[in-house]
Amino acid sequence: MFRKIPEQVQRLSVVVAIIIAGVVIGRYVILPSSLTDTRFHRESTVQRETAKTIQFAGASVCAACHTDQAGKNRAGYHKTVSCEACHGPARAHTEDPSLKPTKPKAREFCVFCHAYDPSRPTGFPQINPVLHNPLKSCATCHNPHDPVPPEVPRECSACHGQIASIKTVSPHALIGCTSCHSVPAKHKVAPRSVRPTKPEAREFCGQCHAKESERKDAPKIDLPTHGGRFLCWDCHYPHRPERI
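Can I see the structure of just this one chain, in the form predicted in complex with ligand HEC?
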């Protein structure tokens, strides 16, 4: 009966048998039980982790002794930045206040979060550290626990530097920001909650660019047909318009 099995199948079954035997021996004989016993493995992980010393005290502990800083921090722009994000792990300090945490006074520290980086969300307060008051520590002008900018800036470029510098070298250089955006005074104090308007319709650009417009220095288009039904800024970046 064995003879009837074709020879290539016999050889193949020898190979398969060796593989199975290898796996079984490897799993149950060669590998140490610490690698295969999942219960043992989980137990030792818990032991390993609980043996580590805890270095962070947690966000709520500091307020008990530092009411002044904690109150400011909670109400200000840095409310989402925890004390220990800036002062480093400080559990030892909460047990013995003479072990002082670090005070991050170097400009590089603030710049870590606030240097201009295009991958950061629009509206996150960013500065160019080379140009922004380069010779002084940030804390001389901004209280780190309540970092309101010391004065309300007059120019749009203080906060929209990139848009302003793009526009300066564009055909719209002489068109002021406020001819296209109406900006409530409060926008400069609470920019994220009080917002300026933005143009909404093609007719807005048509004021200067439609054939009928009286504005002489602006090149003219046929408003009903040019660009079809799309908004002008689907094709032309309004802060640096081009003929394309």
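Quick caveat, the model's predicted, so the values are computed rather than measured. Rigid core: the largest C-alpha set superposing within 1.5 Å between the two forms. Numbering follows the first chain given and starts at 1. First, how it differs from the form predicted on its own.
A two-part rigid-body description fits the chain between these two forms; in it the smaller part is rotated by 28 degrees against the larger.
Moving on from the form predicted in complex with ligand HEC, kindly provide the form predicted on its own as a structure.
One chain, no partners, no other molecules: that is all that follows.
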């Protein structure tokens, strides 16, 4: 003999049934098709967008007249940046050349991409706008269509600002970057394709930190047993290597 369903479950079942019925009725009976038909939305969106006035000319149209700038841009670091990303919509200019596109001159425009931001990829050119050639327009030193710096960065901190800031307050503050990294000359001009070396074995850190090391001012450990099979940087961040 089946047990009687508890009254609480019966009430809950009624509530759930009412909610489901309400959703179904609202979806298929009450709401007009214009709110539920995805085909209607797709067609209306296409009509709305095609009715808009075209404002952008496209980089290929710009290149047809501005061949020198386009050639530099295609071979430079800004090759993935469209002309109108900096100069604004240019369709009106193509129809009437007397209507000139905007020409960004203020520093604030370039630093929108190039101000230091730790979320950007390693090697992406970044500066501190307050300290980097203050009060000068970026175009004073950099050709926007081929923005190679007038001279390669002399310090690692020019691109690795976050690491440099962390390192200044760490026990490794006085250790130069090239003490641990071998930096090819081409890394300064092609940072993403030519990368510095990184230590690969525990023995590298052991040169200073193994108990038999002659480096007297470094904390010492028993290299064969300390940390077991783990590499040093599995537990210690090299640029600020306090124990974690």
